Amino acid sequence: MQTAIPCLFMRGGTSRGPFFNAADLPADIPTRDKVLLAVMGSPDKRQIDGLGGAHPLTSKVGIVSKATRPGVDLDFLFAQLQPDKDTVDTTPNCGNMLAAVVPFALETGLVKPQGATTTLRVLTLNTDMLCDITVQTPDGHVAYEGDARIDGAPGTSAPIKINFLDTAGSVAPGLLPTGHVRDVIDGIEVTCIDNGMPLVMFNAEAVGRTGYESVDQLNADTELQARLERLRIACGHAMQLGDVTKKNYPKMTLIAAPRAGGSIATRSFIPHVCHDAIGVLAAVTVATACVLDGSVTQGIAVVPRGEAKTISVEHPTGEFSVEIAVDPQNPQTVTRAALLRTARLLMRGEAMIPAAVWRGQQTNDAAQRRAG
């Protein structure tokens, strides 16, 4: 016997994974995590017995529910799994999977479309982060086809606009959790910053690299990985995050001067595998560092003038543009971060797990959804 759990398999930005209605999953966290591990096929580096894609970017899960807080439409819980580990991390955010939340809610009837476009306020439960997400809903249906293009995902799709309302100190205690815009930690000049994703940023030359290496080169560079992990653990303590040995943050970000017409070049580790692109909130945080006087990006990043700045973050497969607005009275304060993503429904159905993991004590509503 197996247990069937309703889900939609979706691409969000440059990530993908199954999305669930929270009501269809176990209420207690240990059982829920066992279910998610079984769904994804972890721990196994190929995730051959589950839906995972043998990579951190395709080992992600979205859990959505109607919001309970006044003024908020949807609650979103992001879960990061690893192919070869038995961990389910609901501490960090994921701005890519976030792009699929409103489409999921519309597809499953959690919310109703508002007209030609639908804008909903979403609370990310992981870090209590609020954002407004706008999707195209002509004729009362989610539009997936369109002219919007994002690097890291093939083709074009309908645009999804995300306006982050308050991202500073999403996990760490504040935008600059060490109290400084620049520190020297383990012999390297770094900027430790969290504007949606805790990052440790440093010049690639500080670790003997160019910052233009390919993903394959960096993933094969065991010497660099050992050096970055030592630095990451030291920075974790400096950022008041405690022992980060078993945590998926902070992410490590090598920076270099742009060479494709952007603002800054990056190579992002998540945290031990080099990202083929860069995460949404990592890009927001990099863009934020670019507008902070004294950060490690100074003298490297090309930053436009004006209060509202579009920062183009170059990454291994293209670029990611973030619109950043700063307070003219306090240039160290970011007042707005907005960006564009896309998403697509890939498959709808049921995820099957062994009944020994969970026998499926769903609510009546969930049972009716399955029957329908």
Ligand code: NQM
The other form holds:
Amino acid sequence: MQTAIPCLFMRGGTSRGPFFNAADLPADIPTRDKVLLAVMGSPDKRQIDGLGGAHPLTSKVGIVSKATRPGVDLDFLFAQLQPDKDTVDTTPNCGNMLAAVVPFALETGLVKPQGATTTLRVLTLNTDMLCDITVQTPDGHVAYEGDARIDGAPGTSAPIKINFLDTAGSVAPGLLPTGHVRDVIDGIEVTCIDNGMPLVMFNAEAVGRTGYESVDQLNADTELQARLERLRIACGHAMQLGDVTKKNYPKMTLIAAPRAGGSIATRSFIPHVCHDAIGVLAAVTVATACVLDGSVTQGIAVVPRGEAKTISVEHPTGEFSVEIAVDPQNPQTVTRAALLRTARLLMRGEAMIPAAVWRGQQTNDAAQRRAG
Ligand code: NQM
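Since the structure above is the form predicted on its own, I would like to see how the form predicted together with this ligand looks, so please show that one next.
Zooming out: every chain and molecule, the one shown earlier first.
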């Protein structure tokens, strides 16, 4: 007998993966991680025995529960798996999977719709990050169809607005964890920054590239990848992240002048594969660097004037707009970051776990939900 765990399979932004109610997973973390590896079919390059899509962006899991902290509606724990590794990393954030959290909670009855739109406060447990998420709920149901377009996902969908409340220093100690807005590390001028995602940003020319290469070119460029990994490990120490050899961060971000009317061009390694677009919090962090005096974006980025601005981050499949507001008294402090995502429920059902991995007791809750 396999153990059946209720599961919704969802796209969140430009990522995709199974979502679970935390109460349906083993409470013990090593057992939970074994279960998640079995769900996704990792480690295996093709993830043939699981639901993973053989890429880091489709090797993600969302775990949702009702919040315990006053003033917060939902808790979200994100788990990053890898196709060919046996790791379950819950240290970094994922702003893409985050976009599917409120739809999941509404679909599974964890929360009730509020009217034509529903706004809930979500705590991402990975880094203790708060945000307000607004989804369309006409007629008491989540709307997935609409006119909102995000580059990196086909077609259009109903908009999901995410308003981040506190992102600085998500995993690293502070926005600028080296203490400087710009450093020279391993011979390269870099900005090491974390406004939701730890990033190392540098001019693509500093590593002999243009920053406009295709994802396929960059994923085939083993010489560049070796150079980036050496730099990443050195920057990990400088950012007080310790030995990052086995960690999914910092992400390495090549930058160049915009060439499609945006603010800056990017190629983002997450951290060993080049992203087809850019992560949500990676885009927030790039946008933040664009408004910091002295960062490596200076002389490259085209930044609008004013306290509130929209920074358009160009990436391999389009652009990602981030609304950024800075403190007028201290323009080096970002007070708000907001952006648009979409999500879609792709499938509902049960993830089946081999008995050799976990002989789960179905909770009464799960059994009742299955019974309808
Ligand atoms: O930066 C990819 C993604 C992400 C993470 C990654 C993300 C974020 O595109 O908030 O969304 O950086 O591994 O899903």
